[in-house]
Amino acid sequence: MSTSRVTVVEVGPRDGLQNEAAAVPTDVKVAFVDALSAAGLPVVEATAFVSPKAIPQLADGEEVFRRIVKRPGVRYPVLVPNERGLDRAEASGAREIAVFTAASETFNRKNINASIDESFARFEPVIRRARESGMRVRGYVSCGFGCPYEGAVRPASTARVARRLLDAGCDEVSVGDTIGIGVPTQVPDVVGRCVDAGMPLARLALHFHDTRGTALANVAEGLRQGVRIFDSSAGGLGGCPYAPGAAGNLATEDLLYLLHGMGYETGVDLSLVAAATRALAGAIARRPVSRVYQALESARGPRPV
């Protein structure tokens, strides 16, 4: 077996909590973060500095940001659209911001009103300026395996726009399939198609929805093409707003059954993790739907009452 080493990045209390319906308080996402670094998550996107209109969920990002405990050795990118966001970011302490665009020209207008050009023109000087300041960056591309909208993307049109965030200045670009539509014979095209483009394996990620059950297959063969970076969110929690008919994320918790059981390395703690998921379980007010979880929670039995 492989004893590669693989990064997890958790996406929970960002990617997953701004798609579910309850307000979480505050105090729950700050324990959140925290149960999960300590978990041993190398990296863990603790929140995003966006219109509180737009997504009330994350409206307390300041103040979740500033109370959560910074662990050595782990990084906590924050999500910004635009230099608004940065601002905040930056008053906050972030040390790492997130930056977002698709691979489809339709779900990006329906997403942020802009079209790819535009939102390259929107958050290239962000890129900037947080380069200036020492700050790590990271982008995402949605709809890198299909699109609500248009249907099929090609994969050389996700290389391309995945290939101008790294132009762009971003360390590590994140591939996502948003609406998880992704199926594995997808895989090496979409891979293979930014490598050729430029693209080092060593900073690209893959972000998988586990919308028709596909994503951990989708992660087997992302292993298989020499990817070493997935993105996560525990208990299987969000999905994309935006993105008719998408799910949650792939489970943080089955996704590290897979690698662990595969061999890989990862220095995290899938009990951890689910303990994590079972703490804000009764602030989300529904049953996360991570299998491995659901296998962990009935072994554990019936808690007394």
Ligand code: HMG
Given for the second form:
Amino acid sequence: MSTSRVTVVEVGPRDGLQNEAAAVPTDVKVAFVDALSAAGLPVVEATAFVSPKAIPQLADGEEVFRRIVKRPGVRYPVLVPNERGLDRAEASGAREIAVFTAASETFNRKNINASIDESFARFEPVIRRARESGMRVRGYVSCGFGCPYEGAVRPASTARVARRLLDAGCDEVSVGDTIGIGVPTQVPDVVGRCVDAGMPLARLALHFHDTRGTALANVAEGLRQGVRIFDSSAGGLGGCPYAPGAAGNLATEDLLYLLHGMGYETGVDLSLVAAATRALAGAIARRPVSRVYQALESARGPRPV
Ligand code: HMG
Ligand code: MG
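What's the form predicted in complex with this ligand like, now that we've got the form predicted alone?
Everything in the complex follows now, all chains and molecules, and the chain you saw is the first one.
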């Protein structure tokens, strides 16, 4: 793979919509995923099969997954917390799952009611079963750059959990700055520790939230460190209900603008991503925060009233 090629993993339909106050109709979610895959995004995390009590926003996961267009060559991972979630994913026809744990014990307890060890005990059989049925598995490490409850998180702890996910059978591990607290000087530490722990760069993704406006700077440093997979969310939707202060994910439009301007290839059409955000914007309770999206909207001129 060319070193100028970057894979953008779109997480808006899951990480974005899980934290929007508005109840987004299923039809709108399906159209959103379809518009994102039509924009050329190679990976679109379509929904979550978690407890609907924990995340009511995504309770319609089965219907969403069944109805979205499955474009050849596009991956559609779904978030799964346990075997029940895997059952639902399999019944819906998903071919890729994402499991999730954290580098922080307290966050894990609040998010999934489990310690780090318990979380591995819970999803090791999930990963095993998924792989036996030929599924691809993504793993997330939340709070990789800091925790809303415990404060600083040691890069060595983040790397240890990332490596453990790889050993458990994940094809790719995404290290998350769940509350958007990280700064660029942390990125070489976190990435370097992961590499030292035996994580190939080709299997390491970075997942930034933009709570404090540092996400793009962190991406630029991640690129310098050789990372070529980044997660983002159209329009900058999202957050995490169990991470106080987590604003939206890094916006896909902002990420694409940076990548394309720096000469990286993604295969994604930025204007079509903005169109997907525009089509969704009427169904959420707030204006999409993406700066590039807003600039594109201003350039379109005032709307007729
Ligand atoms: P629990 O209460 O410890 O476990 O929840 P439980 O097994 O007793 O289940 C509680 C209830 O949920 C039961 O129903 C289960 O049947 C049901 P009841 O008997 O009370 O009627 N249930 C399910 N229903 C449907 N599908 C399932 C399922 N599992 C249980 N799969 C559990 C533990 C993990 C299930 C729960 O805490 C949960 O679902 N948590 C999800 C939390 C979540 O989705 N958080 C956001 C995603 S993480 C994130 O955003 C970070 C990330 O983006 C990376 C980053 O930013 O760093 C990934
Ligand atoms: Mg996230």
